[in-house]
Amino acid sequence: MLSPAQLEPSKERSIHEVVGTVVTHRDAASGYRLLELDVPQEALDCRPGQFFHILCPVDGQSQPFLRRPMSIFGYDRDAGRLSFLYKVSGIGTAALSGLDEGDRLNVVGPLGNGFTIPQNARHLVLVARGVGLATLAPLAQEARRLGLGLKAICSARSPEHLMSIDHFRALGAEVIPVTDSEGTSDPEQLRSLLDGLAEADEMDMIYTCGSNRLLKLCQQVGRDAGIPGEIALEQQMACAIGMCQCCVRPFRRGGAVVQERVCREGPVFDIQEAMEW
């Protein structure tokens, strides 16, 4: 087992196709759906961040070509269970909405690096809009296991667009709503709330995955506050191994732009060095 505060860089680990069986498929928010799935136990070596390749089904009206990647939302070892949470956007998540309990799904993963806690570190933070959040929701599972302070700043829309605020709350983070109906969720006004959390000495570690706002905002208060982070990148993928190179994006390192694969170097990396797309 891990010492406490600790969560170290992926070593590399096993990845298993496997077969699970849908226990519960139901409705999460507006246009999202929760997917939970007992599964082989060899396929619960997971950690914060990794992602899994789904063989969504094919029926006369859905016919996807290719697995589609999809963040872990949850994980259980003892209990056996695999969830994920995923918004139906196109042939491949229309199809997968389809499932019912008993309905077998085919799964390969764990895939790619996740996210680290640096040693030292006390206070994480989350910042996250939409489905972003179900990507970030195992740091918040890991950081109780390790007893860490945890803070999860949740942006949407509306109030009723927020996704996993109880979920967040069930393990012990303090949560922070912010919408844009509200007018709460501006780049100002969560730079200010940043930026105080930082001041308190309540940020160690910030985290964040989605969009392009959130990682410019991420990126200046890091960098102004001397606050290391992680950011988890979406993208399209089409072996989600590394041999395709489908997912390939460029980063910042080392005064260069290096080009790196988000599927096998990733999805988790260095805030500092993700690039706007």
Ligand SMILES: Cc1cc2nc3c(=O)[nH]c(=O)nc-3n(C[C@H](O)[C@H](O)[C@H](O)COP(=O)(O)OP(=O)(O)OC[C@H]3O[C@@H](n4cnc5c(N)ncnc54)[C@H](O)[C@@H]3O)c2cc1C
Contents of the next structure:
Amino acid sequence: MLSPAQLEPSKERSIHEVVGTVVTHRDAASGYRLLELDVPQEALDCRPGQFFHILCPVDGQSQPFLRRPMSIFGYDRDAGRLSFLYKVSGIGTAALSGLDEGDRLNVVGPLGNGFTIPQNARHLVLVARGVGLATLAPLAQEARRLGLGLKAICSARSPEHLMSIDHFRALGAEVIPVTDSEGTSDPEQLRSLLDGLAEADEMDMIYTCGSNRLLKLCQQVGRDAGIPGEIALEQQMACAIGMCQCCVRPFRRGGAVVQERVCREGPVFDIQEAMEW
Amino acid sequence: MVDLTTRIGALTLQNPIMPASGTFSRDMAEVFELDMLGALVTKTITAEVRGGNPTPRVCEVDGGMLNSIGIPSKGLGAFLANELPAYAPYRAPLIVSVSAPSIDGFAEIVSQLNLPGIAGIEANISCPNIEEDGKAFAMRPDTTARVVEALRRETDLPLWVKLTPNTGETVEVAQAAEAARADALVVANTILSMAVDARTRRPKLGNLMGGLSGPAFKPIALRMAYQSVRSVDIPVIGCGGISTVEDVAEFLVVGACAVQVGTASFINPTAMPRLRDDLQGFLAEEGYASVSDFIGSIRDGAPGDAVRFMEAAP
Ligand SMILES: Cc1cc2nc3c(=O)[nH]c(=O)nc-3n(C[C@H](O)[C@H](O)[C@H](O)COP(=O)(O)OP(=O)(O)OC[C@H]3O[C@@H](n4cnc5c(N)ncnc54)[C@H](O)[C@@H]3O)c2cc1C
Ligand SMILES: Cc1cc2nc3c(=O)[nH]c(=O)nc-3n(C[C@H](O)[C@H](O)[C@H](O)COP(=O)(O)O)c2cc1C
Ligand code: FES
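Would you mind giving the form predicted together with the named molecule, to go alongside the form predicted on its own above?
Below is the entire complex, every chain and molecule, led by the chain shown above.
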């Protein structure tokens, strides 16, 4: 056994290993869970796009060894609250999903570089699908704080699968739902939707994450309209602090391909530099 | 207060806790005060720029992980220009881990590291990933002897030699390093392993095979540390699976005079400061005034040469 995780808080140190307590934990949509923790304030100096590294509980069924990276879905420093929206996909997230109110959870963060919001931007647009919503949600919180407009294009299989729409609306974002079942989410439709926003001068910055399809689309729209963008990427991690170099991905930069650590140089990257995978 | 200072040849460390190469970088300063460590150990550097292995570079297994990072390196020039100066503010001694694909290359890089700010060299002659056909220097006594002799000619800095578990000749390799005038042994690097996904039927690492580290590996490393202590007179630094104060104590009991912590820092980034504090408490509880009294206090009742014959034990 190690002694308890918390070190004395310090101003110079920005990454904290802390033990939080589960406040609420419930289903968000089928297969997705929303987890809210009470954590020490020192760990809540967060920016949208950053993530935490979660020590999933070891239960009778499985023993996830490595931590699991999870985007910050919401944070409230004053209230001491931190939340995650995640999809149950393998042994770590399955173990996580069994946590009950009052259970303790060891988390490390905040980690990585968050999204940037250009000085002169007035209208932000984000395009998200699935758990990508979790990563992009704090942008809505930040846009409201800065008094900027934000449109959230939320994509899902069907209207029942749309998640977090109320969350975005509550944060003052304009939600544009698109779904496969209604035939509104295919690349051509999205493309004309985004082009329309660009022409109407309602898109100064574009954000996305997760899929190759959305990356390609946002790259094209951004390039053609001269609008900057960012993408949050995922890669398997061990340390999440920049030490082990396992989480690299290739990026196009200055005519060459460079390898960068998703945990340290990312997880948010310039959308034009990102490469499909 | 228990006296935690420990000596490794000419070097005196304020406590026996230090990071293992490749599991630590200056980024850790954002988690805790680096000067609380006994020493700082860099990721292995090479003279040339290297890209490293394909992803996925890690996967988890029960009680541990496999890695096939390779040795991505920005090269010696970048290390000297950017990393070395950045370590200057720290008081903890800096140990630079080096590797090369040939004896000449090894000697060449070490010859360029006789610099202020570098307190010692750790020769990673045990990395299973980079040697052609997978044969590392540290797998055999003769290649160990030749490379360590070449390094000894190039430097008067403390020279630590890191052993590999991928050998049937632990004792002979340890003795070869000592005979070639290594100042200390680091025992050990990861053990070559494999993981396959039963459903996709694909190997879990991009490089197919990789090194096992973490708690699952500890008994192997502990056995090697014990064998090494019993067969050489130079200090031994234990490394492998250390995550709790009991783990630290086990390596000290068998005679290691310091320990390196690797994978545990991925699971608990605050592991090293906590282990330092916990060791204070542990030794006080056990009634020791200093860590040096505790080192090598094993009650094994075994004669000195037992380790050789025991290799065939199971
Ligand atoms: C920066 C970042 C932010 C993320 N944010 C979220 C989020 O907000 N919500 C959410 O549901 N998921 C998120 N993910 C993905 C999440 O980390 C994986 O779904 C999770 O690790 C799967 O673990 P598992 O044990 O359930 O799956 P398993 O398949 O059993 O995991 C096996 C191993 O692969 C790793 N792994 C599997 N999938 C991924 C993945 N997509 N990315 C990185 N590592 C993976 C695991 O960490 C573990 O080491 C994020 C990933 C990254 C890198
Ligand atoms: C991700 C990773 C990278 C490593 N890189 C190096 C390296 O560059 N040089 C080296 O000598 N050992 C390297 N090692 C081996 C460790 O230094 C250590 O010997 C091994 O992991 C066993 O200790 P542990 O179980 O405490 O991790 C690496 C280990 C890991 C897990
Ligand atoms: S996960 Fe270790 S460097 Fe990114």
